[in-house]
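Just the one chain here, laid out as structure tokens, in the form predicted on its own.
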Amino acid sequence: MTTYFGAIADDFTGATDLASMIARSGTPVSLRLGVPDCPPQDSTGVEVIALKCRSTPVAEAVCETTAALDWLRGAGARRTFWKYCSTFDSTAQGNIGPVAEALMAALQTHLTIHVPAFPENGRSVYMGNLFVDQQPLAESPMKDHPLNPMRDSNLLRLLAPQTTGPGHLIPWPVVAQGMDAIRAALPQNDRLTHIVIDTVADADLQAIAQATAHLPLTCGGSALGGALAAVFVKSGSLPATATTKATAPKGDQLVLSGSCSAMTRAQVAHFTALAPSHKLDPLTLAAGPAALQLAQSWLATQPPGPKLIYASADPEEVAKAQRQLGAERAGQLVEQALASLAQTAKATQIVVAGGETSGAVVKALGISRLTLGPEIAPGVPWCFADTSNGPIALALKSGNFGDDDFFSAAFAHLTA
């Protein structure tokens, strides 16, 4: 089958999030982890490529995403989607803006839209300002993100230092008038332009998708990707064939949490009251192999059943580790430790919390493609894969997603 809709996600949790939202439209989704080594041979109507480039140097992110675009175009993709986090995780250097402009150049288009909103998960944009539930982004827990602290809520201001083209806002009063008004508000000049579109409800997403489905490149959160897929299915550009359901493997259950978001910390606190847990600290990991060996020993002696290994910590602990180790090394130590534990564990049902952690774990397990399973919460599905040790079920959770009981609910959902 020739691919029609090709998507590039900046981390692995974002990719599974996007794939699950697209799958709601009823069309089959292929989810690949990293740019495939071989030319397209078994592509589907929708191809999602997961990268680990949210916080990498700009030049590296641009190189990886343009390579992914080349593969998708080789598969026949006629519409491209650049998926980033619904909380717009980025710095003044990027990577959202530079990647968008690299993709625009490759696709020879002068404008694209930016719609990170995910109303179902409490992310909305009004007058160009991004809200997390009822809080402006810069007043939400995202202000203390260990890698990309978000200190401004205005998307046009956030994009400005990252891009060469100007920003343009389509405000909600226009969006509320529907598809025709949105399309009429798209700039008609040939200048390189980034268009932020207000979005406060699912109905807005549907109107935006209908108005912009003709664009070669669209950018935003998974909710927009799902809305676009629904438009393509309705138009006949994508098939509406139900995907084949995979069977979840039986076996031991493990949660690996590297995210330090407020929601993940609440989820860790909830789960530690229900299951054995072991905490990792980047400072002790930096001191030598003893900390990792202790965690491996602890894991090996646990009885069958759910268990948790986590490095999730409050902002003060994170800041202390970053002051002594540097933000990049502190994060890498945790990712490498959790990835190593995933390799040595005998678990066949694993929940991973955190985008960077998920990327490290999946790469350590040698997984290159995932099959979608049931959705646990909006944007978080179970996925299935084959590894050298047999089949495995994985749930890759963005740090901010889910309720307090997400970890226990995930395992209950899989076995229901």
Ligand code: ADP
The other form holds:
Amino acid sequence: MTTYFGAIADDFTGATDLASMIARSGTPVSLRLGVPDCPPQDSTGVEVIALKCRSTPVAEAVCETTAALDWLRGAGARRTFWKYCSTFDSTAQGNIGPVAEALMAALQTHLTIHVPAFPENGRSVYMGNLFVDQQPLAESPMKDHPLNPMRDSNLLRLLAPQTTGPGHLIPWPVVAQGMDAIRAALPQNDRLTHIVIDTVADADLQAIAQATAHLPLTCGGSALGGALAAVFVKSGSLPATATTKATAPKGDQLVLSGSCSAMTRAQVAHFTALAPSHKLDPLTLAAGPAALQLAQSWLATQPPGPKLIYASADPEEVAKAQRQLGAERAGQLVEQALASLAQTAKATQIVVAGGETSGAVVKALGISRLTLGPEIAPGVPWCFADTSNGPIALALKSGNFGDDDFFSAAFAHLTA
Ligand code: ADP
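Given the form predicted on its own above, produce the structure of the same protein in the form predicted together with the ligand.
Below is the entire complex, every chain and molecule, led by the chain shown above.
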């Protein structure tokens, strides 16, 4: 069928998060990893393209996202969504702003909205300031992120150095009046404008989605993507057929964790008490192949059952590795090691913690398309895929998502 809603996600966990939020509206979602090589043939009403462009150079991110847009338009997409993290993960260079403006230029539109909020997961925006639970973003653990430390909480200030067009806020007192008030507050001029919209609850998201569903390009977190899909289903632009149930392959279970987020570190601490675990350190990985070989032989000698390999470390340990290796090299060493372990492991049920980490693992496994399975926690579904070694179940978890017991809860979902 012809695609109506096309989405581009800046990382792989973000893409599965978005796909699961869209699937809640009952419409089938197709999830592609990377821009497909061949032109659209078997597309569905919603197509999500997962990229790994959150931390790449701006020109590369713009090139990849505009290629994804071309593919989506070729599939027939009438509405485009630029999905980024609910904690607005970016730097002064980008890539949120430059990609939004490249997509606006390609779509010949001068107006877009930015709605990262995900109230169900504690992300809200008030007076333009992003909160993680009760903390402003810049006081939350995101201030210590290894790749994009977030040191400001104000979305307009965060966008300013990344964009050429001005920012504009629709504040919560307007949002609270509902869809008509929000639509009336959209600027009417034809200047390139980025509109940040306050969002503190799901009801706000629904009103925002109704008020902006006509825009060619919308930008934000998975919760807005889900709310927009619900509007499109209600208006008949998207079908509301129930998704087919896929079955999970049985087999060995493995957690690979490269996220250093506070929640992932708590999950790692919780799981090490339940399952055998092995820790990787970027400094020993940098010293030569022995550290990776050790991890491989550790994995090969473990009894059947769940196990964990992780590099997740607290901010002091991360800072130490980064001082010696640089942030990019430290990150790459860990990502490459975890990706290589995913390739050699015999596991058929794999949980990966971390957005960049998930991108590296999925690329190494050569997976180009995922089928959506059950939701483990808000924004984290199981997904099923075919690899050259047979079918596999994958859960790609964004660093801060899930509760302490996420890893064991994930495997319980498949054995239930
Ligand atoms: P999240 O979803 O929490 O943002 P990501 O996987 O996107 O997680 O990012 C975490 C980054 O930190 C990855 O590039 C990973 O390789 C890197 N990393 C993991 N462990 C360490 C460590 N001990 N020292 C330095 N960097 C690390």
